[in-house]
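Only one chain comes next, encoded as structure tokens, the form predicted alone.
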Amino acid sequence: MANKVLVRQEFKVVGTRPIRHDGTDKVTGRALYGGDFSLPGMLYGKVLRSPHAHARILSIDTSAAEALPGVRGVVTAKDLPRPEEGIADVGEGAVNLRFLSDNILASNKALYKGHAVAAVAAVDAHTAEAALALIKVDYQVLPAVVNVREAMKEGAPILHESLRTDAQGQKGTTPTNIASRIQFAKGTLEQGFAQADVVVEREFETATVHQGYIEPHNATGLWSSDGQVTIWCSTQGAFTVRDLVSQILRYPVSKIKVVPMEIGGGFGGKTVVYLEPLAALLSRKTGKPVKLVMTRTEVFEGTGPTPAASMKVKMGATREGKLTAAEASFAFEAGAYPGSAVGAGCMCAFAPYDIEHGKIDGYDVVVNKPKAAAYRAPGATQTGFAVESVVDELAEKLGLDPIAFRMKNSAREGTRRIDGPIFGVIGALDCLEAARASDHWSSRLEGPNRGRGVASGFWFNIGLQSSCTISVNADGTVNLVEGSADIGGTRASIAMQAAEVLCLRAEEVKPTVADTDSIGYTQVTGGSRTTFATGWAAYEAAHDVLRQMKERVAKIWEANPADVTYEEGVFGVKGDPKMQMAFRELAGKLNHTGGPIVGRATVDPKGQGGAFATHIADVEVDPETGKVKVLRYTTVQDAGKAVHPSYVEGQMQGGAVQGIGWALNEEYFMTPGGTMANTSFLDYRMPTTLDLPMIETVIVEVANPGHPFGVRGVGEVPIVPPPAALANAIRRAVGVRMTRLPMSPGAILKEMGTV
């Protein structure tokens, strides 16, 4: 089946499919990633990591390592200045600076296996590795807790003696692993459940999973003799790296430059810092540039996966199929330090539905695992799995079609979410209608042990700050400079929005992602904000270019700038059809009529629109092995306006595939002592092309009124529905309700009672 776009508005450039501007560089190997970067005289860094999940650090002796020939420097937590108390923004969340500093190099405690405790710089990687073995760390091993429910129990091992529960602003008085408790409520819950004829209540669990980006974390730092610090790294946000390094090292932000290299995947996992401060510190100590690159095991054990979760969901509906009440409790593992995505998960959980009475409780809980990080719609996949499973079970008990049931209860313009916000123009119902009208939904699924499932999902998207400059070239092309790391084709989507305004072809706009010294402040590529917000900056910068060019035309023609028009790439003057000048012609005259023209814009847009998706999954379950084969999969999503439909489809397909892996195979397999037993892509089972059918896409376009082209973010919501859609399909295939992720063959056989 061909991919489909349900079009609502046409433009000349926006909505077309030009070849991406950076495509040739990437397919020929010319593009430089962090691992490719090198400098003359560069040293190589390695990090010593704790072998224990929970241990007090009594002493660290680095003398033998420092004496090894070829070693140029060693750093420990003592080399990190004690950061001031405060919260730092990382774009997709906030972090406590002291906790962040302690995560970079452990001070008094190692809180997970893989926690960094020291770093070495040497003339080559082998010498650095040898030096790590010479560092003597005296540990007092402590009991570990690696499960959220165990961590919440009274008497559980305490990770942070100073931690107190923050419950809606009220601080607790005793040490705890529960960092915070949040609650959202709407209506009267008791009244809502009293109105229900059918109530379903279930408990769910999800395992810890990793984003699975192919490129490992890397950073090269150069602390020059004049005090200037330059860092080259793989990051979703160069300005975030700059600001965090500044705050961690207590060093002026004006003296730090971050150069973003090409990024080989991030999905939220590269919005924080791990190696960057170490590269800077080692460079300062050695006087040489220092490069660090993680191994795959280090990526798994030492960076932020998405949280495991323990969840309870209760929902009620009338016999006519109207939802009356919803209640949920979500406990998320934050890892070693507070700050899971439980808040976002709570906000998204029931968002696809109009429910009058509801209450949601969320718990952020520390455990002896790596500090959790964002992963594509952070928190929403976990809570969506639980809620959409219960929604499907309600439809089943009521004997209603699962899409029709969702349509009857769909969120619409004016619907108030349980967490408070009221929806503007949204496409939740449109996605359901498109799913019901799809060839997939209307096709027959025959054969034993086969089932079809459906699920919806929501992500609220964000705006945040972005900057852009556009300079006009003499040949009528333009150079566009912006600060958003390109992960999924945003060079193209941003350039296309500028081209639309300027009446140029997409190929006539040359986009560049700049370092932090070369462009105004720009937030992370995350939160589904880049095409929306940086695209808006490009839109405004392009209008600034046109304003200046109209003034230049007016000067040449001795006309009033207010009378100058611009249509179809041609400047004119109102009332005088003979006065015409093409964009290219004027561009060639700029240097002789007043000098170059550069358009600028900085934005902080607030009009981001929520994004919805509905997925359909067909599966076949082998009753002897429990293996799930995905037979067919369709993702339907509201993009507002698909700037480059091919990249929107790619985001939809990629998110769906990651969600399928999360649903069926992926997990941190932890030993009771806190060791991850599957720290390679051989054992951490991500889906490949051999495991999947072609992911079919249907793009719905319900224009977002908060953006000049109607854009909504598209990169995150497609990961939300897959686990629930597959769980619902498995239920119809073999009659069991799966309540834990991953739904691996062994787990399915256990539920079927065959093992």
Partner chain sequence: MAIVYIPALMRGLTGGAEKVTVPGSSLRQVIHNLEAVYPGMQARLLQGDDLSPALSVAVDGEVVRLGLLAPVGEQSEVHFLPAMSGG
The other form holds:
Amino acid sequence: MANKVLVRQEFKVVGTRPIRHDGTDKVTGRALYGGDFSLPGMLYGKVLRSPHAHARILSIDTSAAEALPGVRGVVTAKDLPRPEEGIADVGEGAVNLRFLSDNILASNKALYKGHAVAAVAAVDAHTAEAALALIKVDYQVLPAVVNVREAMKEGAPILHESLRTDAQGQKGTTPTNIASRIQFAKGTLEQGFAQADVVVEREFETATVHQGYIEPHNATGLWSSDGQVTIWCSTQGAFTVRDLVSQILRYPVSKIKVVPMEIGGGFGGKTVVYLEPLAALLSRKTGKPVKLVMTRTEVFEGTGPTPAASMKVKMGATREGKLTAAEASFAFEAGAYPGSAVGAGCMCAFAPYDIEHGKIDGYDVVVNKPKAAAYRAPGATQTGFAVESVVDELAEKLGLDPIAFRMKNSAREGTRRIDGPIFGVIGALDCLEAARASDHWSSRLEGPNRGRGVASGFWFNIGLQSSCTISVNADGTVNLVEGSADIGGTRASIAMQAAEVLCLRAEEVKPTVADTDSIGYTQVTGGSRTTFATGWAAYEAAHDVLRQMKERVAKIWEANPADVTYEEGVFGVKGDPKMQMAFRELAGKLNHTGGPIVGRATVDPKGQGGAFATHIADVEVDPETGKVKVLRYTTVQDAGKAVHPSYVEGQMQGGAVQGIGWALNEEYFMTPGGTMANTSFLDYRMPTTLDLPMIETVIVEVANPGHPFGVRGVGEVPIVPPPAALANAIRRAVGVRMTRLPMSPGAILKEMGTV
Amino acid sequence: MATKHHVVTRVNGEEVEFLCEARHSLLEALRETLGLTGTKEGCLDGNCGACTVTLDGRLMDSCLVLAVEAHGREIQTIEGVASPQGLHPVQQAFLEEAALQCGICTPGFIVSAKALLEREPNPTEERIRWWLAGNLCRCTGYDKIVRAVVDAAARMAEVKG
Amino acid sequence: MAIVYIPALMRGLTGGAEKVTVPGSSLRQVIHNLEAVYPGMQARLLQGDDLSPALSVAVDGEVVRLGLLAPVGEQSEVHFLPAMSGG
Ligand code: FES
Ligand code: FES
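Same protein, different state: after the form predicted alone, show the form predicted in complex with the partner chain.
Below is the whole assembly, all chains and molecules, this chain first.
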């Protein structure tokens, strides 16, 4: 049961495991999350949601609700600015804005059960809820389509009359549910398959699953009489909330301040807005602060799940085990509005391998389900499940060891991907090697109905903008201000990078996550970017502090700034070993030697370096019930450099377990009419302590040349391999090849032919 | 306005009184009326454990208890776990083992784990997993939480000597 | 001359060619020169004066962050990829 770190480069602070700065507040219940926030005189809001998956809204009568004692205001889509008006660009931009706005409050059609149609503010939540029942909505119910394959068929109910398929910039001519089509092609497919001795072709399906963060969405809005809007909420990106609210309400960003509260999980699901514009609108209407918190059912029915997918994968290999060709078609459910992550899914699908001939088709398809949101490595888990299952089957057919087969075909520096670009320094092969060398792989797995599976995965990671300031305190510590919501210990991993530069201890750098008025633009905590990009901003800001400190020392000593050195926390002058001043001593002198020192930096880095992972799973399948027990699980991942290894392990373990849940249990059970039948945690079964073994980790460190400490993002890729690793293990345990997620007991029994 | 009930109870060792409606849950009274927002809300139907407290020493999902039921009882919440002398060993173990990521589930886990260790000072991993099965965590995969509880047991044994 | 990889569904405009070479030291120039040889390209890649929001561009394997201002080297490879976000 080991957690291993295969360290290649050592630093003083980076790579250690200090206690996180916000930890004490979080173990004592003192940390304030969005739902914990309140203001004097605050009202409570509730949202009325469509009971139909697809319906035209003929009229909404809010008069009875408004007349209920305690109700202070009601809003509907009429209270939102019409996106078509006053926008210069009446093309794509207006359409997207209309979609964005309609997902906040439906204007003429409700497109999924749970789609918001009105919101009420009242003196308390119970009154607001009672008022919802008094709103009369006249619906004309329309046939719904809740499955991607059905939605693509000729004659399927159409969600958006105006939607035309966009094929990489070329528009279709007829109404459709296929919002876009994308294709990647490299080499000559026929030639590739002609070279193959073995070809495997299979179809796969995955169900809609939810990010499942424990904290429901929440927002508190205050529209002040001077026109200033403040929103307190739990979000992955305060600036993104500001941008989206500004677009939806047509209100200048300068008049909107977003205060990020602590956030109880996001995984991609809190990179978009739902309640934030409503809180602002209701506050404008009532003149009071208004707070809204979703119920769990609202979270399932009204917020972004991850797309269900229908997929086909065909791969060929020679007898010697060389992959020659790969072809795939991936159709993703975008939910009610276009924009699933099918593009990223296509690009990640075959990324772990070097394949000369390939073609990938992707389809983004609207269906009557909530609009999909990002979920950890968006798109890659679905396509990875399909591809890694086929890779496993090829290895089996060729009689090759699954890791050796993957190693033989592994992508490496210089490999050209099917989507075109060439990989830089990557750790794909290193992960496979570390997996093969792990205790787990060399251990024996014995007993009936048991099997071991392996699978790899890839995620790009993203860079994007971050800002940071660092001010020096008189006692030699520093305060660091940044704008990245801390969902899993990033205050620490960012502060540690500044500490490394400044030769301070992690505890001597005190990080604060600031609101949108108090720090420069910073993108979402998502895309595995925070430790990479905001950490980089902290690194640069720390260097800015050092530069100014050196100038100050030079001034005090009347030396040349270029001759000032800084080593082990002490300033010195080249050629004069007697001159020495500790960081702390200088810090104490700042105010009377020229004033305080504040370092600052903004970054928009590229070079984030992709992340690879390889997972090993041992399972036992109960032949009577079909239940899969995970006996042992190991995650191997290239972190570039693990800044705080404990939290890297935490990401690997948490991601793997979300993948295990996706693989084995989780699913939106949809009625044919489009109602989700399992909207509580009792029926939407996420993994509990009892469902799991310890999750072993091996951190591989193939330094990312694009980052000062070699950091790569770590948060997302661990969710990619589990479904295929488990499917491959199940295959070895009981001989069936599962091609649909979730691999629930019933599905497995059916496949085994026992029911 | 619905009729309000007068409830007198003890929270974290101190007597408190408040007014509530019959439909209010204990969770709502703690968070909204008493301002004790350390007890979290994740589902409101007893399935996540974020709202775990003890009522007369028994673990409860406070979203499933009516506020009026607290009358004359003794409630312990996360706010009462640390003392002026410092953190409870379970809290310290969670910090050192990095057993929290977003932290929303953490108060519930700490209250549950403390209750376990007060009854059974030396539980096995399996026993810990059984005991904590009512608390959901979506971030950690539970590994580090289970380790933290094992570690806390060792710390508590040391304190006792 | 930069080597531009043409997205699969746009290869109709290049007579099926997977990659073409065009001069240009910025992305703006490259797209402009592409349009001169393969009319219709620009409309598929740009929206107004900017890169289409559905796209991102990789120069030499790295997604660039400067839009049309992105520098393009003598031997650079240019790829048009779908825009991506993360979880
Ligand atoms: S809020 Fe009480 S169990 Fe989830
Ligand atoms: S730490 Fe986020 S739910 Fe447990």
